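What follows is a single chain, given as structure tokens, in the form predicted alone.
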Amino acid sequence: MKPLSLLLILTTLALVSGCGKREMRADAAIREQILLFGSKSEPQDLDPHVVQGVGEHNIISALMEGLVAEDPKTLNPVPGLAERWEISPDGKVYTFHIRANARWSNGDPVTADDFVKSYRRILTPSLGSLYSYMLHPMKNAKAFNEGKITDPAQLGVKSIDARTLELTLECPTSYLLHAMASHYTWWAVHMATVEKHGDPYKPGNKWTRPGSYVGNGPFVLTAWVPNSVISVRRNSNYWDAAAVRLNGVDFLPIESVDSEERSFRAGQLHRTEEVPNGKIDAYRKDNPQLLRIDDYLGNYYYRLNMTNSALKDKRVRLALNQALDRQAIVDTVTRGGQKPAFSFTPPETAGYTSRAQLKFDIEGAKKLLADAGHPDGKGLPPIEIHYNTSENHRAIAEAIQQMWKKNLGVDATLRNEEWKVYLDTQSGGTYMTSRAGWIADYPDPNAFLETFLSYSGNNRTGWNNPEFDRLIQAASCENDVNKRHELFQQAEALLLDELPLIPIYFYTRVYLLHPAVKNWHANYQDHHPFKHVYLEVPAK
């Protein structure tokens, strides 16, 4: 064949192949068993003892595992790093037996002492963990966390031997196993690694970077490109590595809801964090197989800064609450089957529904505001609404802004910040009202109400009520369900009377999911243990 003829053939083949349909990233990733996971925002960190947020939980749950794990369908507690456990007859002592083949990603055995040291770390006051109160059911944990006890040996945790951990509680805690399975505060860190990279008892330790991170879960951290991708790949030292079907997960922080949806349509994602509110109806009509709307045990609400002079009068806070048409918000703004929230705890949470309920009452709200010295909003400074960057959050804030103006004559301004800055603003209390969301860590009223304890790192409103604290503490030690629920009723009545918050709606989980994603089960926390998930080429 002449060189010119060969060149013509090769050129023609190149042109033909170039005109063919280009393989989308999501399709290539299915073959490679790499889940492409929209994670909304750049994570605050990947240290389970200092972070907060759903996005952080998703990534950490790929890298870490607790003594107790979650059933992928029901989220009921199942053996994790512990192959079994016993509970004493009085319900106060738990003995966990760690698997002989449980390993850290560097090959070190997972030991009982790892948990002893980790629990001491998260409870050490200098670390400033916002979730340290999750461990307060442990004997002396609250006193140690508050600096009233300084000897860590007095904490109710000890290693009987290398593979046996004993946990002693202040009183029987019915939700303990659920909390240990679902929340990273109860998971261990590899203390030798943490100590190698800085002070383990102060924030800012750099052990969570690729090449340094040592975990004990099904995957290991291989890449972290800020605002681009966090990649995890199979951990060959994981005790149950043979059961893991994914080769990895790429977490893609896409802050814009619109951009994330476009990425999904362009074949760049298998799962989105959200769906633009304005596109939900179109997906319902045209692509219902891609749209997921699942029950989700959570409350979308606004925190109110109780130290702000304009919000100190309870009548102002109640007026702002009563002027909101929550039904209109879920019908015309969110559009995802959410329910208006007139309490903080979602109805029928483990059989509990708050008797105390807020209401939509424009005339009552006007009178309250006038009685507080602000008829038609006069003299009240603009209410600043603070939220983390999101088109959906902005749409809700704009609806509330309009309702306050129309119904009360109150002006409002909007302030959005990217995730990390938003968290710093909330923690520093430099906001007036601030968007928040709370998803239950376990199916119990306590999972909601304990966040408003005076010493909870997740309160962040400046509200402090000793009677509320007493009621929640009493409920945590009450075994009679009816008596326990009555304590919660009294506590929630106090919360809704003093109102350091504005409940807006009870969540549903609205997102897009590629048909290739298998073993993905709807559940009240939107937890999907990655060791059970896999990808399968969809049938044509």
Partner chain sequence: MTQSPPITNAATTTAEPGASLWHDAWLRLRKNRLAIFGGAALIVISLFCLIGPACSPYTYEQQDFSQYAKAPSTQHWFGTDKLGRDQMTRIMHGGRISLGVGICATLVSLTIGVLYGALAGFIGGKTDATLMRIVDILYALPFTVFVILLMVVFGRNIVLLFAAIGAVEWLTMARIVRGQILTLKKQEFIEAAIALGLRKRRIILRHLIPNALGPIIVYTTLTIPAVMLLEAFLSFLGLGVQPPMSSWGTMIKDGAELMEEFPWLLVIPAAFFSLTLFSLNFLGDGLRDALDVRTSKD
Given for the second form:
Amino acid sequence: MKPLSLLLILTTLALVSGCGKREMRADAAIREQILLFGSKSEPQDLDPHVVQGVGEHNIISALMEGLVAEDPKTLNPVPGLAERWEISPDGKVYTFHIRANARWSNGDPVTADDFVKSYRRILTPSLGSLYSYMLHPMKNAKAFNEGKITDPAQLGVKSIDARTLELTLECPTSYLLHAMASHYTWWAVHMATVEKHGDPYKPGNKWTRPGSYVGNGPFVLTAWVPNSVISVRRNSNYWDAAAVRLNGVDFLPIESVDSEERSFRAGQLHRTEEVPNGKIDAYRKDNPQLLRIDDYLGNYYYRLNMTNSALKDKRVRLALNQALDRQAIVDTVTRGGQKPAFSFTPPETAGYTSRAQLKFDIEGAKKLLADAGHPDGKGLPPIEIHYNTSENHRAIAEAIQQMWKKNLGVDATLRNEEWKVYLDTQSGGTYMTSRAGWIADYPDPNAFLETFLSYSGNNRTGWNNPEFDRLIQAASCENDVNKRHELFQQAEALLLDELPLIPIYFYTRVYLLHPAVKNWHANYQDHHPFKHVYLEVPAK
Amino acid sequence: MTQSPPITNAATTTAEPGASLWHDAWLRLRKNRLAIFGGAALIVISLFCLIGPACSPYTYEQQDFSQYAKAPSTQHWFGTDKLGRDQMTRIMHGGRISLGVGICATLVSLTIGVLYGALAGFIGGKTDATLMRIVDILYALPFTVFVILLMVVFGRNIVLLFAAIGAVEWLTMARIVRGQILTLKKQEFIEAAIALGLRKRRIILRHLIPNALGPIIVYTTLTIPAVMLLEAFLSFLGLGVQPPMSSWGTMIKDGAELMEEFPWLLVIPAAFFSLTLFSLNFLGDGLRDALDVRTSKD
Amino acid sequence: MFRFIAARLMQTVPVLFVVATLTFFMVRLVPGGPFDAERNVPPEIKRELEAYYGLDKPVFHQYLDYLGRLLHGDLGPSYKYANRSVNEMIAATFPVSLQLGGMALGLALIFGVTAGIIASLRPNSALDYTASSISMMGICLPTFVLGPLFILVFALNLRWVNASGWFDAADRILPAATLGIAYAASIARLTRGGMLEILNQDFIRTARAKGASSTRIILRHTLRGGLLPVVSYLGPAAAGILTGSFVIETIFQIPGLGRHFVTSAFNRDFTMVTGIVIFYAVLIVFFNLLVDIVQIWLNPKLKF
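For comparison with the form predicted alone, would you give the structure of this protein in the form predicted together with the partner chain?
Below: every chain and molecule of the assembly, starting with the one above.
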């Protein structure tokens, strides 16, 4: 009883003494127009051509901007460093016109050549860019990136003049502008600066330190204390500096979700990355104005190992799927407003909703299992659920284990592994079913479905369907939206019929936001361009 | 400063000195009420964990989503967890694991640590230096990496759990014992025993270790909670208790972050943990006093 | 004494060599590499990265390269944090842990030793039980319970200090107290046990019987022997406490070495892990040497 009674005594003391005069950092920061942003992990780097992460995205998007930017509400492409662009009728050639007043933070003008050099840099194999494949829609980009051609002049990017850039693509790519707006791989770096601090075509370049960093976004990097804080402040050379209302952002990489929530309550943050699962209800009840739950473009699913003898039978896979009460999982276990997933691509992804839908049907599941020769789970080996250690993944796995047991009579065992071991097991295919999550890089069904291409490194289930591959490839070169969606419909129907995965729920972003933060709009990629955001003391 | 030999008759007794030592100790222990209370509490907790599940209407894995994190009630005396499972049943099962690990792994580390430390301290010189430098090396090696590696090589099993815990927990014990032995060795009664030509094994086991028992027992009572909590960390790495089962360590760890919303998920496992530790400590102190021949003169 | 220290310093070289070697191979044998990620990294890119960091060479070759650089004090680049070196990260994070650990160790020694002595003076008295129970509570409340509890009370309810971070002087209080209490509890138990051992010896009883005041007895005769177990315990404990506690640094969001080390192990940042382990080994050896010197000083019968 010690902790509780101690807590009670001390809480009473606190209430009696009526403390709390100290001004909170968050309140002072509102006056200073400094946004305090919980950013989860220490960034790997701040070089847009090197990193591969969501946390990095948030920081880099304060320091850099693309030719195209995002509308803060809809995330639709709006003019960024380029004031306008043209697209050729066949959808393969994009011409961008860069603003006359677009400048780097050191005062240099932003030129078309900066982009040509940047795209060559990120695609150069020796840089080892983890995310360079985002540029593969560009003509010859894949071949160059894989070292099959070595002449950068063959890449589909060239400068027509100092302010005009022409991009040539392999195929018409309907999501290209979205990707260019939202994804840092498409943004430029100041090559002269990069060259000054090391080999621009090798990892480990030190140009990204405060004082050295040259960007073209609304803010400049002023401080970077590893594992503690990254500060950015207003960039007076930004082309739209007058529109920027924040004076800066402090990114605080707080790894522990519990510590982050406490920091928010102690008035040290305006925005958290997450909310501890056990605290969502309390916020919903007592402080709904602080809790944000936004739909998010991602799917939480279980991979099924197609090479496993027990799971080879499609009826077993379907039975396991149909026995899951997804609604109960999101209502009781995850509790963050997630939506049960009966398809892989979330509904309304760039106007696409899968026609094929899975179902929850215990009787049907039992029958399937009996047809497969395992009435009430007899003769079926225990299904092993593999997941990386985390309280949430464990709780979901425990719930699913019970559902399979109760609804089908199927036994399941749980196997948790530390993150990198888990990845190794998954890519080695030495699992039976394995938890997975997929967050789309751009809003398009392709971002989801292409992961199940037989040659995709993200497939990892051993599922291999030539018809599916053909449909996805055909869709990627289809310029007509309706025809393209139809191809995706067929592909997704095939995927859900064969079922090398069990979709469980569509992600939401659950986080805390200080009421003073304005111009912050819910959207499916959790992008909130900092140039629009500002802070305002809430009316009492 | 002269120190008289602590166990005066030790060097000369020949007929089973151990039996009477333990018998005397038991007589003295019986008089120590706190120690007896500690021992009784331990027995009650152990019985609760061993027999309890058979009497409980629930199983540790049975979920009831309508009972999401309910406070203690007549239906669920210790409340339920976030999957609607009966916490009392989970405490019983968790106790089996925690007590089992706590006792077994501590015994492992105790045996290795005491023998190793005593040997290093008694032999001294180059052997001591080598043995203690090995301890330094083991201290420095990254434990997380070591455990993952062990699991890769041997798979996950319970023996490995003890090996992993034993591998780290004996190091400090060895250092403490060595420190004590180095001092004891210079005392007259040991020097006399050496001069009498007693076998080394006998000197270490019969004379040196019994005289270092105080710090050994104290450190053992510190090792048990450390081991129980280490088990929770190991289950993070995939070794140790596997869900849906849980141990007191993992329950406290999970409960720690829910202390505001669902305090019973922390307080109850923590209470069992604390009660066990207090009991062990009372018993340990009592044992220490009982085994210390010098106190008998009071 | 000089010879003793010199000999011990000589022994450091093989210790560090063995630690470096074992760690070097251990981290490479563990599944998962630094460049594995949930999003698949194309094999061509992975090959380039491995080539850049020399990971494509035979392991033994990598090992020789590593030892070569180690001789020059270069612990290599971080594989995870692309623009940082291991030396730089240790230099950035160790002072933080050192400061936190130093404060905690000071607290732990002052309170632990005092409580232990008080408890041992009147064994099995009310005073003993009070002191012992308080220190037992420190043991029963692990840091991952005590830390959040302190934050709840002092940061969230009383609003005296921040809940996390390492910016103001006040940010040091809670983490140092949490870490200190954990060690104070153990030190108190060990002190009490050690003191009782000595207090029960005949020469002390004789002195007491002759009417010597108890304070003088303690100071003159018992502390030296009674502190022995604490001193043995302190060697590795001090090295551990000063290089940072992962739990404390995570709960309080402190940019110290302890958290960074564990994160690096999870990231499979090979050079970072090996580098920090070597650094840690140096501290272990140093503190254990210090402890051995103190042990000899406490016990004049031992010779250097």
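Numbering follows the first chain given and starts at 1. We call the rigid core whatever largest set of C-alpha positions still superposes within 1.5 Å between the two forms. The structure presented is a predicted model; accordingly, all values stated were derived computationally and were not measured.
Both Asn58 and Ala162 are assigned to a single rigid part for the movement between these two forms, based on which superposition fits each C-alpha better. Here the chain acts as two rigid units, and between these two forms the smaller unit rotates by 27°.
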